[in-house]
Structures are given as C-alpha cells and as structure tokens.
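Only one chain comes next, encoded as structure tokens, the form predicted alone.
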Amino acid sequence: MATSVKPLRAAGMNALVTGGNAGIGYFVAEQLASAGANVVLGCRDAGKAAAAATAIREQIPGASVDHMPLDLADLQSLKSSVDTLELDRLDVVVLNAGVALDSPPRRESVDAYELMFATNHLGHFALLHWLAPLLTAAPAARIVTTGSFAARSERLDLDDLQSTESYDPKRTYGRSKLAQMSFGFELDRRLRTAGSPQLSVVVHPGGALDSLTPARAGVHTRSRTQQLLGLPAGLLLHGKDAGALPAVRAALDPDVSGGQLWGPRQFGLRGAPHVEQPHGHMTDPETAALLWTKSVELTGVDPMAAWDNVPDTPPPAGDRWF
C-alpha cells in the first residue's frame, strides 16, 4: 500500500508522464490523474497505453488520460511525438521512462549510441528541447526527472559515455540515470540564471519491487504467492505505487524548490518523501556543464534555447498552479 501524503490538487494541470504506460510511471500517471490533472502517457506501444488509460479509468472514473507516441531511443521521432500534443501548454512534465539492461552483448539506438544512455538520458534530454515551448507556455511548469539508487555507486567517464571501451550492464544503466541526475540539477540551475519562473526538481523511487505493487488489470498482476513472498522484503522495500509519490509530491507540492531532490523518508528505500541531500558527484557543475556540451553534441538540440528566448518577466498574478 502507497504511503500517505498531504492531498495535492492538478485540477485543470496538464501533465505528460514518460513511460507512463507501466511500472512507476503508470503509478506517477495513475495519482496525478487522481488528483486532477489531464495526463498523457508517453510510450511507444499504442495498445500498452490504451490498457493503461483504461486501467487508470477503473482507479479514477472521468480521468482525463491520452497517449502521445513516443520512442526515446529514435531521436529523430521526439518532434514529430510533440507535434501530436494538442495542448497550449503543459504544467508538468515527468521524464521517467527507461530501459534497464541485464546482460551483454551492448545494444544501440537507431542513433547508434549505446541503449540505456541514449533512451535514458538523451531521448529525454532532446524531448525536453521540443516541449519547451509548451512548458513556457505555463506559467510556472514543473520538469521531474526520475534517478536511481543505483546512480550513488556510479561516476560519469565523459571520454567513454557510450561505454564502447568498457561496458557492464548494470554500471552502464547506474551511469545513464546518473547522467539523467547530473542533467536535472544543471537544468535547475540554467532555469535560475535564466530568471525562469520553471522548476526543475530530481527525484527516485527507492526500492520498488512488482510483489509489493497492488494489481492493476492489463498493467500489472500479482498472484498471492508472489504476494506472500515479497512481504518480507517489504521492511526495507515498497511497491511501485509507494515508488511514485516522490514525482508526485515534485511535480505539485507549492513547498518543493528548484533544485532539489526528493526520495523515500526511510535510507532512501521506502517510505514517505522526502527532501534528501545529494551526493555531491550528481550535482557537480563542473562535470554538469561537460555533459551538457556533449548531449548538445550527440543529438543535435539544447533544451534550453527556447528559454533563452523567453523575456525575464514573471508570470500573471493569479495565474500559478502552484
């Protein structure tokens, strides 16, 4: 069971949640609808996100849901996806899809840059690029990116990000969501320097296993075997819907600031959210700007050139959701 925070309202908020289809995501998607916002599920199979948005439905009857096409291992796709948005603006963003995987051999994009790091972190770097017009568009819009534990143990090789020297699955995918980390912070701090009224907050979901996650009919099923067997590990661990609350409290909490990152209350396993102090290799700047430059590099667009062209005004009275 989902722990409990404060009720947080989204009525009329629009907000797109990547990989919203399944896992965290479809959970992060699954509470912001129930809090009222419009959501859009962003992932590649139409026939997975009808399934979601039908299950979401079930949750929540009269949820607002759609699905926009998104594959973020094809850089190409990412404006024709946004194109495909009939939105004037977006409140909130989440960047949470990923892939994780577990053995070699080392896989590619259509890009030809190594799987996890192109669809983790540069399939959601160049997005961000062609949804800043809609996020500009809000008068106080909210970018979530989701990490992992396992970014602690890693550092970023900035001379082999594509792991082609050295690869091992499990460092690889550590690497990708610390990149993703790394690039949340620095997105912050841009936004600040750029006097945007937009936030930029980083979070993860702690420890979050399928045993301890509730069913949900053609997202995600359990038996109760599975059930019994993952009650243990639910001392240190929680379920995927209790995983998505940080994005969630990031993404409409009126408390949470720019720049920070949100994690369960309990060593960062479980529990309530929480602000937590980042270890200082993910909020390096130094190391940030060099990332930037090279995902600048690798796909073709920056994020922040829609903002760099944004007067530095405030937004109407009145008009935050927040």
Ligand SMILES: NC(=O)c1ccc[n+]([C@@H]2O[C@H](COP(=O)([O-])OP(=O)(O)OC[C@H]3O[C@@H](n4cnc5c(N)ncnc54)[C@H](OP(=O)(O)O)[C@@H]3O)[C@@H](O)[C@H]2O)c1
The other form holds:
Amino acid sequence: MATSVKPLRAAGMNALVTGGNAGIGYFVAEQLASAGANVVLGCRDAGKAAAAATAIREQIPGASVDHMPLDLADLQSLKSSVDTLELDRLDVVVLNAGVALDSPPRRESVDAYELMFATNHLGHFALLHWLAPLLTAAPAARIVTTGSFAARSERLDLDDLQSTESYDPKRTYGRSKLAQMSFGFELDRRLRTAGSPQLSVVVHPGGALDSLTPARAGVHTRSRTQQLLGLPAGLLLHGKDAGALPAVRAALDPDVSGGQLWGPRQFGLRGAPHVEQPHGHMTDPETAALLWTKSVELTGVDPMAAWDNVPDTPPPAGDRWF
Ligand SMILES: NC(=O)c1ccc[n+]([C@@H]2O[C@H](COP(=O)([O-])OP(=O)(O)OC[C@H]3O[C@@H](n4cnc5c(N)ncnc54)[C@H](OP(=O)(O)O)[C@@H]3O)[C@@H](O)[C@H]2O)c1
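Here we have the form predicted alone; I need the corresponding form predicted together with this ligand.
Once more the chain from above appears, this time first in line as the rest of the complex follows.
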C-alpha cells in the first residue's frame, strides 16, 4: 500500500518533483499521485524515471506520471528541460533532488561550480526561473524547498560559495542546504512583497534511511537482513516514505502558510510533520539578499523576474495578457 496522505487532496493539480525517481523524492511523487495529482518526475536518467513511474502506477492504478529530463548540474540545459513540459500551469514544485558527497576530492558541475552548491542550490534557483511562467499561471502555486538539519550548524561564507578556499564535504553539503533554505524563506518574502498568491515553503525530512524504507520494485530494494539491521535506528530515525511527508503536507495542506518550515515532530528527526521555528541564521534577510544577488550573477537568471514582469493593471482591450 502507498503511504496515505489523506485527507490532503490534489485532484486536477500538476506537480513536479525534482529527483522524483529515487529516495524521498520518489515517495513525494507517489504520495502526491495518491492524492490525485498529475505528477512529473524531474530526473536525469530516463530509465530510472520509467521504473519510478511503473512503481507509482503499481501502488496507485491509473496514476498520471510523466518525466521531465533534468540535470540540475548543467545550468544551460534547464530551459530546454522546462520546454519539454506539456502543461498549461504548474500547481506544485518540490525542489527535492540533491547530492551529498561524503569524501574528497572537491567536484565541479558542468559550469565549473562546486557540485553540491551547484546542484542543490544554483540548479534549483535557475530551474525556478524557467518554471515561473507555469507557476504564475496556476491560481496559487506552492514552491517547496528541501532543506536539512545539516544546515543548523553551518553558516554561509558569501566570499567562498564555491568552497575553493576550504573544502570539507560535510560542511559544504550543509552550506548548500542552508543556501536552499535561505533562498526558500527569501523567495516567500519577495512573493509577499509582490502581492503574489504563490507560496514558498521550506521543509526538511529529518533523518531518512534506506534501511527503514519500504521496497518498491525497480526503485528500491531492501533485504530482510537490511531491514533487521535497520531496526535500532528506527527508534530515532525513519524511512524515506515518512521523510516525504513534510514536503507533501507543505505542497497540499490548505492550512500551510508561506515562509513556514515543516519537519518531523520527534526531535526534528522522525515522525509526523509539524511546523518548526527556523533558526535565525536561516531566515536572516540580509544574508539571503546577498545570496540572491550572487546566485543571479552565477546563474544569469532571476527566479522573481516573471513575477516582477506581471503587469499590475489589465492590458488594453484586445491585447493578450501573458
Ligand atoms: N535522507 C535524509 O536523511 C536527508 C536528510 C536531510 C535532507 N535530505 C535532503 O532530501 C533530499 C532527498 O534526499 P534522499 O535521501 O532521497 O537522496 P537520494 O536517495 O540520494 O536521492 C537523490 C535524488 O536527487 C537526484 N539528483 C542528484 N543529482 C542530480 C542532478 N544533477 N540533477 C537531477 N537530479 C539529481 C538523484 O538522481 P539520480 O538517481 O540520477 O542520482 C535522486 O533522484 C535531498 O535534497 C537531501 O539533501 C535528506
């Protein structure tokens, strides 16, 4: 059985999940499909996307699942990725895909940026720019950004965003997640200033382990031994199916507000989703504004451009209002 997200409803909604082929993103996609959404899996491997779509349809017969080719580590490719979407609007985007390296050497993206900062933050920042016309076409779209508890102990070094001066994989990962969270909160402030009905919500999955995650044919296998070895960890952590719940709640719950942080209830590590108080360094508007400016410089695009270009008065009669 798919993890239930009832009573959340998504019938008629279009939802894109980056990294929807594996891990938490797979379960976000499955749970959104279970709630009735037309789900698009944004992923770089067509074979993995097909396997995930099959697995979702096995859980939810009749589910509507598509694939958008997506490589977040290649900024130039993002516009053509979005151009493949055959949608008139996007109601939900879950910015979930992520890379976490645990050992050196420092690696770079196609654009010669540090790989984790490039994939996790810059790729999603630029993707959102290209998605903005579809998001503004929806009545009240939600943009859900996936952070991490790893961001709690980190601070952004705005003079060394590429970790060229000092590279520690764990710290660089934590900083990339902090950059994402800072961006998610800043995006909501900018949407509110623009008077937009769209919401930006930040989530984190707690600690979500493969060994605690139910199997899905073609996507994730778990042997009986792995299941048994994972049991003690289950006291503190949970599976990726449960790790998906904050994002699904943020995407669909009518009571969610923009600028909120959702995470698991028990010590921020496991359990049902609840609203958390973000740490001050995650919501600092000065740091976020500087990060935004640098992100525009590094990607060449601004996600708010589409909102800034929305005319605030109707066009003359006979003109189309794009
Ligand atoms: N698991 C946890 O305990 C935990 C804790 C805190 C935060 N998070 C965050 O939660 C999110 C999901 O984590 P997870 O544990 O589910 O990770 P995962 O199982 O490793 O899955 C990562 C997903 O991201 C995709 N991805 C990686 N690089 C990409 C790129 N360049 N372009 C497009 N997609 C790319 C992967 O695609 P491929 O299959 O092609 O590699 C995969 O679908 C991440 O943002 C992570 O930082 C996880």
